[in-house]
Amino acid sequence: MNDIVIVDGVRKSYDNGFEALKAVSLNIREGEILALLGPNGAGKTTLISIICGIANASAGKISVGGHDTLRDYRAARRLIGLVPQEISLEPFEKVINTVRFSRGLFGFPKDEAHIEKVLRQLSLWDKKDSRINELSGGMKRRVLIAKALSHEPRVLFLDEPSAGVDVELRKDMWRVVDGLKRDGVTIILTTHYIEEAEAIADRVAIIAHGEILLVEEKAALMQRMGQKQMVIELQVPVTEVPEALHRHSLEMGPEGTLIFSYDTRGERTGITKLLSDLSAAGMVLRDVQTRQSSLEDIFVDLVRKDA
């Protein structure tokens, strides 16, 4: 699979010392999705905006589709549909005028059988001749969308597109970025429901204190680095780790519970073990549950061990 956004030790500093964006290299493979994450203030949204054109870097080179994002702005340019972060939009003009405009920033010709699909695509049609101050928030974030696939991008950018928007928006815009995956394009989505990364990403990017932590096919990071966790319910509640279990390293759970930790990877993951001294120990299983670390948990792991 070819790399069609390719960032090269790309930095961001201010006159006042602060570095946002420590060498960043990152290569983005045609027709991905890639969530990048990161908590706030870790540098993704300067790292779009620098790819993007919008800001520039102090060092580095970026190129997207093959042009160089500073001697080729334009054909760089043409190739990316951004949905910012903030809602920014003309108030007083019309829906349908505000997606045409944005197609023809880019240079190119009318298309209105794009621009009704895409309206349609967003639940938008039916407001296309709606000003925009008349429209709800949740409305806007779709104008913006609308507005992004304008000029039919081979690159997206969605940066926090979730953001306070209602849940039928959500559903609306993910079926959305499955049909662009479908047709080829690339998908780089910054989010704060990471449920939604874990769900829809074919890889996923941390960034922290503006460096790149890992960059991993996602299957691949939840099985290296994923854990199972066994929660134990007993016939009577305990309060505390019972001495004789001291060796599985347990922790207390809620209600009394007690929970094990296990590598499902390793040869041996010592559950059989751990049952027995249970048994040996007369303690009456009531249930037990296993449940298997969600990207989050890693996600905040990592961050963790960064900070």
Contents of the next structure:
Amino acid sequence: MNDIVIVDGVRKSYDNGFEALKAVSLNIREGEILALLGPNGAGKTTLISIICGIANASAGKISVGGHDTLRDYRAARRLIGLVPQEISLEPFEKVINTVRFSRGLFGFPKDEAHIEKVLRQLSLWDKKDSRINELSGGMKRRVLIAKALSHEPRVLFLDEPSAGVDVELRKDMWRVVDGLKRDGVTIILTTHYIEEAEAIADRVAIIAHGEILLVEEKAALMQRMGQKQMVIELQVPVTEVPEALHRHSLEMGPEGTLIFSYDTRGERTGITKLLSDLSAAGMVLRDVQTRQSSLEDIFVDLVRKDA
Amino acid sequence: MNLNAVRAIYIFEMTRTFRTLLQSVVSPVLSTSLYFVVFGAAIGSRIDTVEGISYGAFIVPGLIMLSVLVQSVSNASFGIYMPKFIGTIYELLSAPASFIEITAGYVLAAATKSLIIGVIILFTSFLFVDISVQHPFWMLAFLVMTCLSFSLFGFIIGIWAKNFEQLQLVPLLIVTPLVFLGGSFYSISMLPAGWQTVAMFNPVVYLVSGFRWSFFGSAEVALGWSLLAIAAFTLACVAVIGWIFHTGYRLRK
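Having seen the form predicted on its own, I'd like the form predicted together with the partner chain now, please.
So here's everything in the complex, that chain up top.
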């Protein structure tokens, strides 16, 4: 798969010395859904703003579809659609006019059929002649999406699409995202909801304190999450894995404990065998604990380590 | 050149203008009519003539200029300030459009609105005073050039302004005094010699003079100077806007 967006060493620092982004590099593959996951203030919106041309980077290079976003900004930006986090719309304008405006602004010729398609897709067709200030918050968010889709983007940025959105709209949005993906559109969404990343992303990038900490296939992350560990505390602590238990995947844990890793999704976890081997070796259990790493654990772990 | 972007901005802005056309037009027309009644009829009846022209007629070009300048600055500054204020500026900044296209869209729309108002005031003045236009082509040319150059100026103000107060400040503190002191209601030659020299630094003097020439065929400064002054002012504004978009001043974080 080709990389459609290449972010290379992008930094953003402010006059007061604050570094919003610290040499971020990230390759986004064509046609994928990438979730940019991170806590508030991690630099997600800053990164998106720089890619889209709303903010200037202090250093680094970005290309979109092979076009440098500064030198060849017209070609690069024509490929991009942005749905901002904040609802920013002209309050007295009609829905359809703001959507037409976006298409024209991005240099596309008038195409009423496409505008109708987009508005219908987002259940906005009935509201096309309503003024923006007559719409509910959820409807306004749909208008923002419609504006971005009006100019047929190849790369769509959704900045916190679920912020303040009801269940119905979230489902609608995911359906739209799904349809776009089938059309080959690359989608980057920022979120601080892990479930959202889990539900729709192909890959997950974790960002905190202006750094990308991890980029991984969601499946691989899930795999990690499927791993479970059993901590075995013995009556008499050991200093190394006993000879008799070498065929089990055991590691030494802290304070003479043994740690057994297993896959919960496997047909056999091997727990029964291990326990019978333990008793055969004459070892007496004091306590047993199991723990599972969720995406949340991985996330919290990474973010904490970085802090 | 992204002409579709220019067209989109222009249409969007003109829709906004027509949505509020009544209120945009009523107030300048009303205030100009009041000027005609007060200066033209009441005070003007006691003034003989200025440079051989009845006072009522003499002030027509100045009054039109007054409205057109104030309207151009406020239309254009408001036009670009609003996206900044409500946040829709994100779309302009992320669009595949250069500063030339974005500026052209907003400035052309603001200038069109001012031009419409200027023409309406011109026709209103026909109701009050007996006046004829000697050089209609030049009259229109001056009107268009003024609308454009001061809309460019207003566009800069709109980007510079951080709040609504600042947005009002420049038209109030700079544009109105310049117009009043620029010979809208009197001939520069009526001023004491020292003030005449000072007046020559006021760009509006050149605009009003050129515009008045197109009506009556007589001017205080040579026509060439008037044209040069407008051209210089326009170029200065374009240069500032170019710099703004290049550096992202008050636009890009």
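Just so we're on the same page, rigid core means the largest C-alpha set that superposes within 1.5 Å between forms. From a predicted model like this one, the values you see are computed outputs, not experimental measurements. Positions refer to the first chain, counted from 1.
Once everything's superposed on the core, is residue 233 shifted 2 Å or more at the Cα between these two forms?
-> Yes, because once the rigid core is superposed, the C-alpha of residue 233 moves 2 Å or more between these two forms.
For residue 283, decide whether the Cα shift between these two forms is 2 Å or greater, given a superposition on the rigid core.
-> Yes, because once the rigid core is superposed, the C-alpha of residue 283 moves 2 Å or more between these two forms.
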